[in-house]
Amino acid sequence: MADLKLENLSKRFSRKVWGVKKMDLSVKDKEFLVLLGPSGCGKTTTLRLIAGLEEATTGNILIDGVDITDTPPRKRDISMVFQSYAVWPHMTVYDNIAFALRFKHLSKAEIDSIVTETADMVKIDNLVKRYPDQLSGGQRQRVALARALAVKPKIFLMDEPLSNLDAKLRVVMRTELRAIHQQTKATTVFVTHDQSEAMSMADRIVIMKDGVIVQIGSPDDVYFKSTNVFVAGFIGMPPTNFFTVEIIHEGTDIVLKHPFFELKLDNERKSMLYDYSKRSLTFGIRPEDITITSEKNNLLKERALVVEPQGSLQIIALKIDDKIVKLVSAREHTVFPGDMLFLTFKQNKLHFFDIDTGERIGDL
C-alpha cells in the first residue's frame, strides 16, 4: 500500500465557481480516510483529482513521496469505485473483475486465482457466471469492489458506492467493506454525504465546505470536538441544539443567561471562559445530553410538541423561544405530546462557540 499528500490542491471551474481550494491533506498508508460533507462541497471533485479524472488548477498529488499530479490515470496504481457501479453490461461477473488484470500480462492461473480471492472476499463466488443484468444492485456494486481490489492498487479510492442501496444493505455493507478493508489494509479515501457511514467506517474524517477542509479528526474528535458551529451541527443526528445567551459575571460566577433560563456554571466551564472577552456567545448541547429530571432540579420546563418512537429511544422535540430543540431519551417513561417535561443540560457535555466567528471557545 502506500500514503498520499496532497499539497496546496485546488480546482478552478470557472472564474467564480471553485470546486476545491488549496487542500493540504495527508493520509496515512494503511488509512480508511472519510471525505465528509453537504453536497457541493468539493469532495468528489477532490477523489477525481486524485484519481486524474480531472486536471488540478494548482497544487500536487504525491504516492510514497512521488509527484503524480501530471500522470495519467492508468498510470496512478490507483482503483476507483462510482455510486453508478459502471460495470460493463456485456461481461459476466468473472470477466469484469479479470478485466484489468489481463493487461497486467498475467497468467490464466494467476488471473483464476486472485479472481477467485477477490470474489469470495466479496461474497460473490457464486455469481461470477452471471451477467450484470442478472444481478441485484448491490450484488453489482460488490463486483465493482471486487473489481478494483483485484488489481492491489496503491490507492483505494470509492465515490459514494453504497448511496444506491437500500438503507438496511447500506449498513450491512459498510460493515463489510470496513472487514475488507482491515484484511486488505488498502490505503482508501472514500467521499460520502452520509455521518452514519463515515463515523463507523473512518479511521479520520475530513469535512469539507464550500471546497475547503473545515476539521480532520477521529470520528470522537469530530463529534465531542467540533470545531466550530457548522461541524457542530452537520455532525450527529438529530444534530446539535444551539442557544444564544447572554454571559452574567455574578461575583465568581459566570452565568449563562437566556430568555428561557439562566444556567450557572460549574468550575470547569467557567474556565473555557475566562479569556472570552464579548457579552454574548452560542452553546450547543446535543439531544442526548438534555436530561428529563424532576421539578424541583429543573434548568428550564416545557410541553413535550411532538415524539418519534425510535425503538428502545423516543426523540422529543419541543419549542423553545420558537425554535424546535430535540432531546433523545430511554422509552422507560413514555412521553406523550403536550406533557409537561422538566429538564436540565449535563455540564460537562456543554460545547462553546464564538457568537460572531462561530468557532469553538475551550475544549472538553
Second form
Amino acid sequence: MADLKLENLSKRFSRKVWGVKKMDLSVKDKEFLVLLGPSGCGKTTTLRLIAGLEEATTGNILIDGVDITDTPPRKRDISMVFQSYAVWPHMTVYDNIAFALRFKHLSKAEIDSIVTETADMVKIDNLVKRYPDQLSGGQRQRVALARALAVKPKIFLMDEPLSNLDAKLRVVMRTELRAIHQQTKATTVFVTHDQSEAMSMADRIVIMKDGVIVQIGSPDDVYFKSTNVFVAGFIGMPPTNFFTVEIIHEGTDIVLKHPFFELKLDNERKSMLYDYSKRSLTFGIRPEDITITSEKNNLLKERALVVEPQGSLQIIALKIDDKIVKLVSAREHTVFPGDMLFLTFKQNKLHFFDIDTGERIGDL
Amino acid sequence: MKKELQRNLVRTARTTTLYILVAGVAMVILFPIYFLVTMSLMSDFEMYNEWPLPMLPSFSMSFKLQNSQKGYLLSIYNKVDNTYLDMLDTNDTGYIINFVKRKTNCTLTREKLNEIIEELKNNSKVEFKLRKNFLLNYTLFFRLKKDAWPAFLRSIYTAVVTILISLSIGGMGGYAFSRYFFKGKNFLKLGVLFVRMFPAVATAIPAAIILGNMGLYDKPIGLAFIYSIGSIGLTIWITASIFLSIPVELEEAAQIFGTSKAGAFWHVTLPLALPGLAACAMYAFIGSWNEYAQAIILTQFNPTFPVVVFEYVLGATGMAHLATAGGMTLAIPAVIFYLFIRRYILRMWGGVRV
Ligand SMILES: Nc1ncnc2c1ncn2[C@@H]1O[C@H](COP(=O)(O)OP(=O)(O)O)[C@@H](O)[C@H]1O
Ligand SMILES: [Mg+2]
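Now that you have shown the form predicted on its own, what about the form predicted together with its partner chain?
Complete assembly follows, chain above in first position.
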C-alpha cells in the first residue's frame, strides 16, 4: 500500500516530440486513478515512466516518498498489465504467474499457494496448465491480470487493459477490476482513452492532452465542471454542444446572441459574466440539458434530423447553423426524423468558455 | 446419390494425382541419395561386374572353386545374370584370399580355404557362400586415406566454431538491428548481404593473406573465422526478423516481473528465438561442413574432410564404391545434426507461436 508522486516529470523523445511534459501528479494510497486522453496524448509514456521502462528526461518519481527515478523496473515494487497483455507464449499460465515469485526466493509451496489464490481471484484456476495460445483474448487478459496481482505490488499499472476485449466483456471486466481493487486495495493507475470507462471506474480522473495534464478531478468534477472546451468536448457521450455567441448588454440584462436564438441570462449567470470584457464567448450545453418544450416558451425550433433510440432514451441530432447538435430525451413521446422540435436550455447547466483560450469562465 | 458418387470419384482422382506428383518429386530428390547409400555398401564386384546395378546391396556372396590346369579356378555368382563368372585362375592361395576380400568385401579365412581345397580332392567343384562385411568400404576408406580421420575431426571442430561465432555475433547483431535504432542501420543491414555477393573462391585469396598474417593459415580456427563471415550476414538477417517478431513488451514484462534486461533476454527472448537460432545453426553448419573451395585455398597440410573426399573422388578411378563411402561419411554428420536440431526448427512452423 503506497502513494505515488510525480514531480515535474518530462519525457522528450526528440527535439520536437514530447511524450510527457512537466507533469505533477500525486496518487493517494489505495486510490484508483484513471489517466484519460485521446490517443497519443502521453498516457502510455507516463505509465512506462512510472514502471521504469522509459528514462525520464527531467523530474522525479517517488513511491512512499522514496525517489525511484533511477531504479530499474524490477526493484520498483510495481506491476503492470500491458495493452497487448504480453503474457509469455512459451510458458504455461502457471509459469506466467509464478515467474516473478521465483525471483523472490519463495518456497515451492508458497509459490503454489499464491498462484492458486490469484488464479482463483481472476477465475482462471481451471486454466493454469494451458499455454497462452490455447486461451481466448479475455482469458489471456486475466492471466496478465493474475501475473500482476501475484506479486502484491505497491503500485498497480494498467495500460488500456480492456481495449482489446469485446464490448460486453469490457463492461463485465470493469466491474470485476473494481471489485478486485476493493479486495486488494492496491494503489492503481489505470490508462484508458474511453471516457465512459474512466467515468465508471475512477476515484479520480486525470485528463491529458499533448503530454500535459488538463484537469484532475472526480468523475463528477470533470463532467459538471469541465475546465475547458477540450474536456467538455471529450467527456460525455454524446459530447457537449458548443455555440459561439455574442454578449449583448440590453439595459440591465445580458443576452447571448446567436444567429438562431437569443438567450436572456438569469441573475446568477448574469453576475458571472458581468465583468467579462470580450464581446463574444463559447458556451456549451450537454445533450441532456437541452429540453423539448411546448411551442409557446421555446428558445429555438428545428426539425429533427436523425433519431437514435437507446432503450428508454433517444438521441436526437439536428442541425443548427450548419452544425450538428445532439440532445438526449426520454422516450415518453417518440420523435421521428423530420418532426419539428421546440427546444430550450436549462439555465443552471450552461457552461461558458473563453472564446480564445477555451478556458472555463466562472466556477459554477 | 449419383452426384455424390461422381464427386467422390473426382476427389479421389484429384488426391491420387497429387500423391503421384508428390511421390515423383520425392523420387527425383531422393534417388541420388538412395544410390549413394546403396553404392557405399556395395563391393567392387557388385559395382563393376553386375550390370545393371543392383537395387539393393547383397548381404552375402556365392563362390565356386574348381580344379584347373594352373591350380584353382575361382568363380563368383552374378545375381543379375544368374551365372557364375570366372574371375581368377591361380595356385596362389594367399592371392585368392586377398582377391576375395578386395573384390567382394567378404572374408575368406585360410582354414575355410584349406577345408574347401580338401573337399576339391573328391569333387570337381565346391560351391560356398560368404557373408559380406557390410561396412568394409568405410573402414577401407579411412585406412587407405590416412589423413581422412584427422581431417574429419578438424571439420567437426571447424563447424562447431563456425556455429558458435556466427550464432553469437550474428545473433547479437540481429538483436541490435531489431531492437535499437542507430545511424546507418539500413546501410549496414544491406552491407552484410553485400559481402555475400562475392564468390567465396575470390575472397579466399585475400583471406589467405590475412590469415597468414595472423598466423592462422592452414588452421581450422582460421577457416572457421572465414566461414563465419559468410554465415554471420545470413544469421543477422534471420535472427533480426525473428527478434522483430517477438514483441518488446514480452521482454519489458520480464523486466517488470523481477529480472534484468539480460535476464529478460535469457528467460523470454532466447527460448522464443530458439527455432530461428536452430535454423541459423543449420545454415552455419552446412556452410562450413560441405565447403571445400575455400578450404583448398586456406589449408595446406591440414585439409578438412570435404577436401579429402574431393581429392579421393577425383583420384579414385575404378574405386567408386570407396568414394561413395567417403561421400556418405561426409553426409552422415550433417544428417545427425539435422535430426538433432529438427525439433527446434519444426517449432518455428508449428508449436509455439509468438
Ligand atoms: N519510443 C518513442 N519514440 C518517439 N516518440 C514516441 C515514442 N513513444 C511515444 N512517442 C510519442 O509520444 C507521444 C505520446 O505517446 P503515448 O504515450 O504512446 O500516447 P498514448 O498512450 O496516450 O496514446 C506520441 O506523440 C508518440 O508519437
Ligand atoms: Mg497508449
